[in-house]
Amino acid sequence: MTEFTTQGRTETLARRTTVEAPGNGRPGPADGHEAAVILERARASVDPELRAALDSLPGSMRRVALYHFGWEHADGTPAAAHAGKAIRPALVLTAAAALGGPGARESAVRAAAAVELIHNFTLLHDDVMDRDTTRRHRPTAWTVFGDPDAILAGDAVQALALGLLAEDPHLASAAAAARLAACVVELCAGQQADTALERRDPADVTLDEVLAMAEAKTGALLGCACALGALYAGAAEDDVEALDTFGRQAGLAFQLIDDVIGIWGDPNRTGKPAGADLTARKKSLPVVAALTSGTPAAAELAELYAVPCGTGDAAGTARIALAVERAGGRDWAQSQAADRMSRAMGELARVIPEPESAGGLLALAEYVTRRSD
């Protein structure tokens, strides 16, 4: 079988899996508009479900959750902030439509909302653990309401997600709930591994460990999103698993690029300070690749990373970023992202060989591997 009947687009997508420096004047992907339309449509479909779910929370937790989603200010007045890109619900809905048609897409809206709730549960908790102070260009929930309220709101949002599936009359809802619950356990394991790695000496951390952690933290939920779409389309188990793998591999590419953005992204687009991951001495994938490269720049980077992190030292952060790049961390991350996307395309081709049917998932895959914020 030729991949999607024309191998060219798959190869082009793998080659395009790079992060361009913001403002370099290069055009975005040809089907960026297609992805934007898919994401906008997904957001329009799931937002009513999300708002209804959040409105069911007790007052104090509802306020924290609505603030986190960008729909209220800290004082409870309405806001129109960005509620996220809706990549995960878009994957649910697009996978359902690709395998089962428009009817399957409409039937999977509640599942798509559940996945988005789980994603935001992880964000609420991760921001507390990572002490991130900015999310979507606004102060994070814990900085506004305190750690306890942010953590409890995250717990409640997770419960809402599983409740949505428990109340869904669709025949696939039970299997979807079980898969999503297992995914939550994997997400928690990934976050635990991440925090454990941060306490270890950088010289003792391997690339395999960081890749496994990234798959659990990021790839698992993207894979679950695709698998839920397949379940709601009535797909065979092999096809469900193939789409799960597609999402996981795309998720790893997503995380690799996110790590690159965390070092070299434009703060005006990311909403976070330049080099924030380096300032925090995070063992991101490009950093670990650079540290384990065996190059002179790796030794320099190890010395720089051994110095306790601080804020406001833009020159120091720039030196670390240069050392990561000179040691090959950036090139490795971009090459690895392309390889992961190639694997993802192979899994997608097994299930949906026709380009027309796979187009939406291809557009989303290209979107997440060409993002710059």
Given for the second form:
2 protein chains.
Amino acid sequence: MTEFTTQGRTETLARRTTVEAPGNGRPGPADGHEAAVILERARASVDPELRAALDSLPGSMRRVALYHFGWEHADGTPAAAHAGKAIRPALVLTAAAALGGPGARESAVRAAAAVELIHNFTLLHDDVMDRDTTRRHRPTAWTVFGDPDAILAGDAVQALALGLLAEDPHLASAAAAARLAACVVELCAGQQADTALERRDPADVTLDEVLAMAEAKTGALLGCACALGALYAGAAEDDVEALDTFGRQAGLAFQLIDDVIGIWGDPNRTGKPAGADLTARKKSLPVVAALTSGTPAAAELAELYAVPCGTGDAAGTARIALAVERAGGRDWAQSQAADRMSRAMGELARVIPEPESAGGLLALAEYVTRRSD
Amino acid sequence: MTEFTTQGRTETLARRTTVEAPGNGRPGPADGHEAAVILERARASVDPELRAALDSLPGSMRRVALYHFGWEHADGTPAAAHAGKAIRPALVLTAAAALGGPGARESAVRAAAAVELIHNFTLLHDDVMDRDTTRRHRPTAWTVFGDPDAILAGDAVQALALGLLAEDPHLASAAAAARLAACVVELCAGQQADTALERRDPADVTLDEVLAMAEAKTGALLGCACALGALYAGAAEDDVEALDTFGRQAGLAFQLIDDVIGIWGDPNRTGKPAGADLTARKKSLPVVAALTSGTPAAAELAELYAVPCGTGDAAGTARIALAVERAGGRDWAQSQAADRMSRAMGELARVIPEPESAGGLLALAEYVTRRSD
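For comparison with the form predicted alone, produce the structure of the form predicted together with another copy of the chain.
In what comes next, the whole complex appears, and the chain from above leads the way.
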């Protein structure tokens, strides 16, 4: 999935979710400052645990992992870059704090590190499978160290994550490990569905399939992060599930917005050519919604999508974008994203009615549905 | 590593270890019948747990995993073949029974399944990395389903293994999961070292490096299996470590014998051309021992090994085999294997002095050091 790496935003959704946020009248979350502070604190809490885990790896795998996490250059010298925005660890810690206070947050640092390790294990392997050559503005690990070393580093990082929880004496650690292991299976299923979908005829792909894929690939780990925080706060099973749903739905909202930006995003802000996802003929959510809309524009889009297109054909790409829009793909994705965020907020309000306690999770959910690239 | 799949044996070592077996005068273990019974029982105990775990996987990954385990053909129809000899689950169950009786054996079935899942996750990934096309007399999973599906199935199978232990209410399950996770890191390091060693100039490879690689790649999981059995029997930390050493050293003895057979094995029994490992210029243990022996034959061997060789050159292969032998590689490997088995038996006798209780583990250790292909 796409990383959360920039500070841009989709104004419409941010306003909408702020308005819909139950009982939250504060201006804080929407301006992104609260999220930035939370992410910074999460990074500071989790980094020592992550570093200790990665430093425990034997020679070559340590080097691949430290390179992937941005802590070392390819030649093994220290690097200043850090590993993404720590959204997932922040969700673990913020959920724990929201339900159990500062003590629960403190106790969940290892679980937060485990979630971040799992996220990075999937990135290492997805990059190998997808032959992606760039990650966080650097060459991907497999391009630097080769497929075998990237695969092995990913394998070891998965083991580190589940090992961290196995060694954690916290009462919730076994339930957290079981949940995280089940989430890994779901993440793998999501990646599998994604690669399989990309190989299929667009005419045969249903919207339910693409939504299920996005939920497994993007929503599952955000949901699991929130659920682990709840487990470490000693929350009841119902509340753990509600927080999983909160993270999952926020993750789906993120993916919907990300797909909209992949088609209509401003190239000056995304850093990619206009309509990059269309040029690549990606079966993104707005495209599949449009293709399955039963409108005349859907038929036109199907014809256009059946012809591979060179990257230089800006006029052709613009024509496809227009067809997706006329077939209702853009409106559907925007309204789905808003619905998902609304559902996320509803689950959150049910478990944590006090705005003071829910504010951190709310700020993070808004943050992830802002512009990313 | 090589699978344990045939009933052949190396008479010298089998006799030697039987003689050295502490206090064990019974004829049972050496004839292989006791091991066969133990393996059969282990398979019967573990298969339902394994099947349930694999059946819990989502669609496509379930299919890849069931194919790899030999339970389904490539087209998804049921297959009769089963997944190897269940050596590792048998070690878990037999160690548990030896230290804790039938109740401990019963309680360790899930741990035994977890160890077998980890073994198969490494096989799935190693086959991708090594581009091996045959496993258990069938095309490897990646040749049938492609690299991405084989990688994802392996990832999911690792998660299933650690998830099984996380869900296990047994008091020892967390310690077992931590130990198994650490073992995964060691297995990955072993595979990494193996691929790195094969790329290096034979003249620069030391015997310690190759021994360390073999211990990580082959010994670690056999040791971990025994240690998990001990943990489930409630054994003291010292005894857990001793059983780990027992399995590790037996695993190294196996690898040494396997490497000897890869050079001097009878093609009629191995099913491979004579000296297949030499033709492939493998840096196996006897070869590296010979190369680093400082003898005149070592220099001759180094020259011969520097020239790649076609598969048809039987005379050239025979000449290399002779050089390895004259440089002492064969004797060294045989005596190392005997020493490792002796050390394994010593550790076993220290923890379990009664031959009646130790007999099962002894039989399995002898079984693994017999001929395999």
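Numbering follows the first chain given and starts at 1. Throughout, rigid core stands for the largest set of C-alpha atoms superposing within 1.5 Å between the two forms. Given the structure is predicted, the values throughout are model-derived calculations rather than measurements.
Relative to the superposed rigid core, the position of the CA of A42 differs between these two forms by less than 2 Å. Superposed on the core, the two forms barely differ at A52: its CA moves less than 2 Å between these two forms.
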